[in-house]
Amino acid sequence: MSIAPTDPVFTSARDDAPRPSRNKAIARFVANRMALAGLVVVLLLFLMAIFAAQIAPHHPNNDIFRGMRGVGPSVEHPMGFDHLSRDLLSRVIYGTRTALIVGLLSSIISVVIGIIVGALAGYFGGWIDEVLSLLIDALMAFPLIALLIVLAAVLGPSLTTTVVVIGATVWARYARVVRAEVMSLRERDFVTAARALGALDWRIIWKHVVPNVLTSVIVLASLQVGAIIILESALSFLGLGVRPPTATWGGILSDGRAFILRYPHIAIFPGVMIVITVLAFNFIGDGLRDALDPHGRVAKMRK
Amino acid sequence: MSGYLTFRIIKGAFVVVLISLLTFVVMRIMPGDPVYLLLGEGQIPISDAQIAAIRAKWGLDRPLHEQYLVWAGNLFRGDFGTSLIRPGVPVRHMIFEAIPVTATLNFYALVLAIAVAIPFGIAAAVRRNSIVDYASNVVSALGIATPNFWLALMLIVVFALYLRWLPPFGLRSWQGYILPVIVIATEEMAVLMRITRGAVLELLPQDFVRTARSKGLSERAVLYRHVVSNTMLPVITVIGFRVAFILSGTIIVETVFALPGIGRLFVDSVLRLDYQVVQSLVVVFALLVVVVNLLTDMVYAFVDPRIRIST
């Protein structure tokens, strides 16, 4: 007997059985210009990151320049003077190795603790999924802001801190999402078939069911970068971020909201590297979910 | 109906009861002993057996989780302490003095983000493709990626510096509201807009428009009749489940522009290590979220029956 494709079985497979296959996925990827402009952006950020002594004209804390105290931009110094006599440019530039940092290793602490989370969560089940459900209800019914004031200010502001204390913070929408994934999984047959053949649960967890949430996982870390280098730059801005005279933008422009009235200068370019920066996060992002999630499973995960 | 109400109070208090536990622990571990915080260290020269007896009137010696219960009952009956910075000043007096300006802020924020974002929004959405729809995804793009504080410092410059229309800082006259106001409107509007031109995507397509054009309703009312009713309960869940990020921009656009609302009042306490206002604020910012976070649920299953049935 031969099986029509249009079988009602094939149909109904077809949602969740395929997934896109990788060079589809890259081709799709690469045909989105505006994902492609953020890929070139977001690598030019790296190399002006990992390069920042080469690249920069000044030191960004020893250089003073006597009488130069918050002189505007002029052709040798492009964006002009704080109100220390530095060179805001050089400033700036070693801003982004701040920026970077904060927004890699912040997000791999929240999407490891995140996907541990949300695979014990939807996998067992139980009163274990009532407890961590509620945890992960009552972190995201939770001014992040406040949050991460709060926990800087007890342990200290310091670049340890910032990174700690954000990634411990932003995992309960990974933990959402994986949850309800693994949830789905759980019923699937290979993992049916997995605990037959006497597999413990841990290895289930981690060879069966694991790699099937990554995609979902990578789409979402890859629009939260942006989000976090957004909050990394509100801490410093408040005092409660990376400790001057460490270069942030967060802290730049706390410097420039205290001169604002005089030196208006200063809070102008960290500003426009934030928005450039974030943007560009944000479009690879919305790149990568058009690409490896065609049928927008993970669509509704951006608010 | 009945039932999934009362589900839902008690995990909202079971969510604000774990906020305030994890508070209180985080509180406890905070630098700075709160004794020497109320004497100011150093400057009242006291012995050991003085430090004793005021831990002892303030409970600082008692167990942890007797003294959370104190406290917890303190605020379940309305009781916030008195501040520590401010010696004698009840914590409630302080949070009420403050409420009134984040509350101005924040309604004004809000009906002129949806004063904006719902017309464009639908408009992006009916004239797919066109400039507006290109522009609306540009502004939405932009709003989203750019800093709440960032914004309010170019605004500082460009409308109290260069133009002087507006004062930069402070609230001594209704002016200094108009800043904060156009920043927190700006980063919903992004959101809303993106939802509504959504939402509205969503709808088109269905049959009960095709059927509203096929009777021969125009273009108009198919529009306002149809579609656009239908567009407002997304919308208004969306800005319900916003609260918190609301708050979270709220806390910096005050401290950015000096307001005395309740988001600089926190932070001004956390970098004064005021905890008592720190932990009560913690509390009245949970419970405000879990409240209108039910209230949107009781909104949206009351408008919409097919919640109300199925459970």
Given for the second form:
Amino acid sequence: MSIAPTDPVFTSARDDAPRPSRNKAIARFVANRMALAGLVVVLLLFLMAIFAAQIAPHHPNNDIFRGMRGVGPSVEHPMGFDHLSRDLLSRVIYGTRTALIVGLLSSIISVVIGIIVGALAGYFGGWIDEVLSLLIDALMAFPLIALLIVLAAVLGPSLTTTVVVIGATVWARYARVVRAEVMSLRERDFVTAARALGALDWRIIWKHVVPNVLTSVIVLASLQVGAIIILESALSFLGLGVRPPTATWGGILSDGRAFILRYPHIAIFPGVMIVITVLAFNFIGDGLRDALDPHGRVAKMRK
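Next up, the form predicted alone. The previous block was the form predicted together with its partner chain.
Keep in mind that what follows is only the chain, not its partners or any molecules around it.
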């Protein structure tokens, strides 16, 4: 008697352990007020980034108001002016676009690399696992910000460089989580049945194993977006991120550093935006973790 793919042996590995259904997961997330608040803030930030040209009252680079150098907030200009007499509110709004582009695109790159490396290491084991695990451990042991500074300095500052450099260096945490889960899943009955039916390894990995680790990856990715935004701000602050005069929160912070005593508002407002954005993504990540991973496996793997 042949075994059909729809038989219980092919059901998701989630059936082996109790997990919340989709409705229960949504209910858990909705019940988390901090997660909902974070989601609202992130949605507003996305709208701000998408419609920056319509929302910003002035051009972030070209509109220069003579005689307004470092002038503080007013009714007409709620965030005041920077050291070059540019409207600070407009620059902060455009900086939102840069932060979200880097945060999301770098996360996608790191997730893809992490899933590929972690799945291969966890499924095949042996020397493949040893080599890839050594690469993962070496990358996680190296000071990340130092590595980013070196790579950004070598490749030159730009938006593309920032996205690629960050995405290509922060994938190790995803690979570790995926590897641990795949090592457990490869021994489950549905994988054994797929092998018995002659399924190729690549098909088993991408069709049966990887879909069962996506929950943990989604939770971890939502928690890591804020960290990536901080990394982008750090690179821009050091002059190794996006080239000026493109508005970035880290770049505005760097501009205000020399005038922190005379014009503190230049550094305060982008700093507040970074804090709010990172907190919002962290709240969403915590909410997703509680909703999708109630047993706390992701939290344990992050330690």
